[in-house]
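In C-alpha cells, one chain follows: the form predicted on its own.
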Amino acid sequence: MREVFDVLVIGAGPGGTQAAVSAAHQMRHVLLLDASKVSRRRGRAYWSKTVKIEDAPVFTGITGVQFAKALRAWTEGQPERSIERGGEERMAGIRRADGFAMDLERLDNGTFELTYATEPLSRDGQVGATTTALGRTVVVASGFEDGWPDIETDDSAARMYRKYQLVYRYAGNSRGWHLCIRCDGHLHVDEHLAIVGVGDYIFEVVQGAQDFTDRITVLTNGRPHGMSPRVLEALRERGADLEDGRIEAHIGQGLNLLGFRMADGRELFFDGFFVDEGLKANDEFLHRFDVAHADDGLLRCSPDHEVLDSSGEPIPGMWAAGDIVAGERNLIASAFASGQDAGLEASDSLRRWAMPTGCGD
C-alpha cells in the first residue's frame, strides 16, 4: 500500500507554509514540497536582502534570507507524529520535501499523483532522479516567475539565476531593484524613480509611485514604449519623463545601484528603481488540468480558493494560495490569509461527516 497524504500543498512560502500550518492543526498528514533548494526558485520576500519585511505580522523585522528560516522553523512546530482516530492509527502533521514540481495527474480512484525533482536542475535544465506522492487533495502555492531586464545578462546560462545574476546583485536592497511599488516606495519618498517596463500596465507602478514622489521617469530599455494614446497622454500630463534609449549596463558601488550607461555613452542617475517586466505563474505542472488563468497569467479561484477550470467551475480537490492566485495583492501578509483559507478548506473537504441536507432551512 502507497501511503496516501490528506493534503500536498506545492510551495513553502507564507501562502503555503500557512496552509500546510492550517491542515495539519486539523490533524491532517501533509506534505510540503519546497523547491528552493532543486530549481533555484525562491518568492519575492526571499530577495529582500537588507530591507528589513514589514508586510509580515508574526515576522517583523527580518530580511527575506530569515524569513524563509523562519517558516521552515515554523512547520517544525508541527511535525508528524501517529494518533488514533476511530480505532485506527494513522499520521498527522508536516513533511517536509526538497523537490521541484514537475506534473501532476488525477488517478482513477481520485486522488493526486505528484511528481517531483529531487535533486538540482542541470545546467542545461535536465531533471535527474524525480519521486512520486499520492494525496487527496491539493493546494497550490507555487508562486510566479517576475520578468527582469535584460541589462547585462549572459545568454549562455540556461538557469534563471545564472542568467541574471548581475540583475541580482542589486536586488532586496535600500538602493538597488525593487519589485513593488507599495511595498517598497516608502524607501525613496521626494526622490527621483526610475521605472523599467513597456505597455500600459506600466502606468501602474507611475500610479502607484505618485504617493511617494513626483520625480519618475520611466525607461523602456530600446523598446518601443507599448502604451496606448491616452495612457501616454496621462503619464506626460503628470509630469513623468520617458526615456527610449537602450540601458547597457548599472552603474554601482558594491550592493547599491546609483544609475545606467546607455547605449549611447550617457549616464544617467536615480534615487530608487523598479522595473514590471510581466511575470508567469509557476504552474507547468498542472497542464493535464484546465485551470483557468487571469489576464495576468495568474489562476483564477473562487471565494474559497478553489482552482477553477475554464467553464469557471471548481476542480474537486484543488486550492490555492499565495501569490499564484489572481486577483489578491501581492503581499505577505494576503498570501498568509490566502493559505490559512485554502488550507482549511482542503482539510474540511476530507471530513467524513457533511451537513445533513434541509439543516438552515
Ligand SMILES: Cc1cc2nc3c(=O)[nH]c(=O)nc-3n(C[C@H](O)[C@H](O)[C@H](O)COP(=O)(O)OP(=O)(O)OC[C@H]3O[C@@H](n4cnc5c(N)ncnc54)[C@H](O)[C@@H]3O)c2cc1C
The other form holds:
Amino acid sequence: MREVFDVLVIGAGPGGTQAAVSAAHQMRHVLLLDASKVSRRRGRAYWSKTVKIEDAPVFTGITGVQFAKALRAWTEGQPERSIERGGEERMAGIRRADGFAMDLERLDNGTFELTYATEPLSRDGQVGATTTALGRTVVVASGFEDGWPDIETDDSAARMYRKYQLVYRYAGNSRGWHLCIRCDGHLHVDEHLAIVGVGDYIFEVVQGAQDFTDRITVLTNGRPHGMSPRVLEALRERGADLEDGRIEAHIGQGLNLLGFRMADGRELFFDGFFVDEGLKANDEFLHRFDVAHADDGLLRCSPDHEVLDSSGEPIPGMWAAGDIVAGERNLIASAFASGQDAGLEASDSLRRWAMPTGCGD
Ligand SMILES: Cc1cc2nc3c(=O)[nH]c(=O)nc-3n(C[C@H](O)[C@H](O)[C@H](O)COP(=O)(O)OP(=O)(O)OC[C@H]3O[C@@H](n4cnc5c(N)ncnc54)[C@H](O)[C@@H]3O)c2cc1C
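Given the form predicted on its own above, I would also like to look at the protein as it appears in the form predicted in complex with the ligand.
What follows is the whole complex; the chain from before opens it.
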C-alpha cells in the first residue's frame, strides 16, 4: 500500500506555507513541496535581498532570506506525527520535501500522483532523480516568475537565472531593481524613478508611483512605447518623461544601481528602478489538466480558490493560493489569506459527513 497524503501543497512561499499549516491544524497529513534547495525559483519575496519587508503581518522588517527561514520554522509547529482518532491510527501534520514539481496526474481511483525532481536541474536544464507522492487533494501555490529587463543579458544561456545574471546582481536591493511599486515605492519618496516597460500596463506602475513621487521617467528600452493614445496623453498630463532609447548597460557601484548608459552614449541617472515586463505562472506541471488562465497567464479560480477548467467548472480536489491566482493582489498578506482558504477548503473536502442538504444555507 502506498502512502496517500490528505493534501499535497506545491510551493512553500507564504501562500503554500499557510495552506499547509491550516490543513495540518485540522489534523490533515500534508506534504509541503519546497523547491528552494533544488531550484533557483525561491519565491518572489526571496528577492528582497537588502530591502526589508515592512507590510507583511507579524514578520515585519525582515529581508526575503529571513522571511523564508521564518516560514520554514513556522511549519515546525505542525510536525508530522502519528495520531489516534476514533480508534484508528493515522498520520497528521506536515512533511516537508525538497523538490521541484514536474508532473501531476489523476489516477483512475481519483487520487493525484505528483512527480517531483529531488536534485537540482543540470546547467542545461536536464532533470536528475525524481520521485512521486500521492494525495487526495492538491493546493497549487507555486507563484509566478517576473519578467526582467533585457539589459546586458546572456542570450546564449538556456536558463533564466543565467540569462539575467547581471540584472539579478542589483535585484531586490534598496538601490537596485524593484518589481513592486506598492512594496518598495516608500524607499524613494520624492526621488526620481526609472520605470522600464511598454504597453498600457506600465501606466499602472506610474499610477502607483504617484503615492511616493512625481519625478518619473518611463524607459521603453528601445521598443515602441505600445501605449494607447489616451494612456500616452495621461502619461504626458502627469508630467512623466518618456525615453525610448535602447539601454546598453547598467551603471552600478557594488550592489547599487545608479543609472544606465544608453546606446547613443548618454548616461542617465536615477534614484530608484522599477520594472514590469510581465509574468509567467509556475504551473508547467499542470499540463495534463484543462486549467483556465486569465489574460495575464494566472490561474482562474472560484471565490473559494478552487482551480477552474476552461468551461468554468472547478477541477475536483484542486485549489490554488497566492500569486498564482488571477485577480488577487500580489502581496504577502493576500497570499496568507488565500493560502488559509485553500488549505481549509482542501481539508474540509475530506470530511466524512456534511450538513443535511438544504439546511444551514
Ligand atoms: C522583490 C520583491 C519584493 C516584494 N516585497 C513585498 C513586500 O514588501 N510586501 C509584500 O506584501 N509583498 C512583497 N512582494 C510580493 C510577495 O513576495 C508575493 O506576493 C508573495 O511572495 C506571494 O506568495 P506565494 O506563496 O504566492 O508565492 P511565492 O512567494 O513566489 O512562492 C512560490 C513558491 O513556489 C515554489 N515553486 C515554484 N515552482 C515550483 C515547482 N514547480 N515545484 C515546487 N515548488 C515550486 C517556489 O520555490 C516558492 O517557494 C515582493 C515581491 C518581490 C518580487
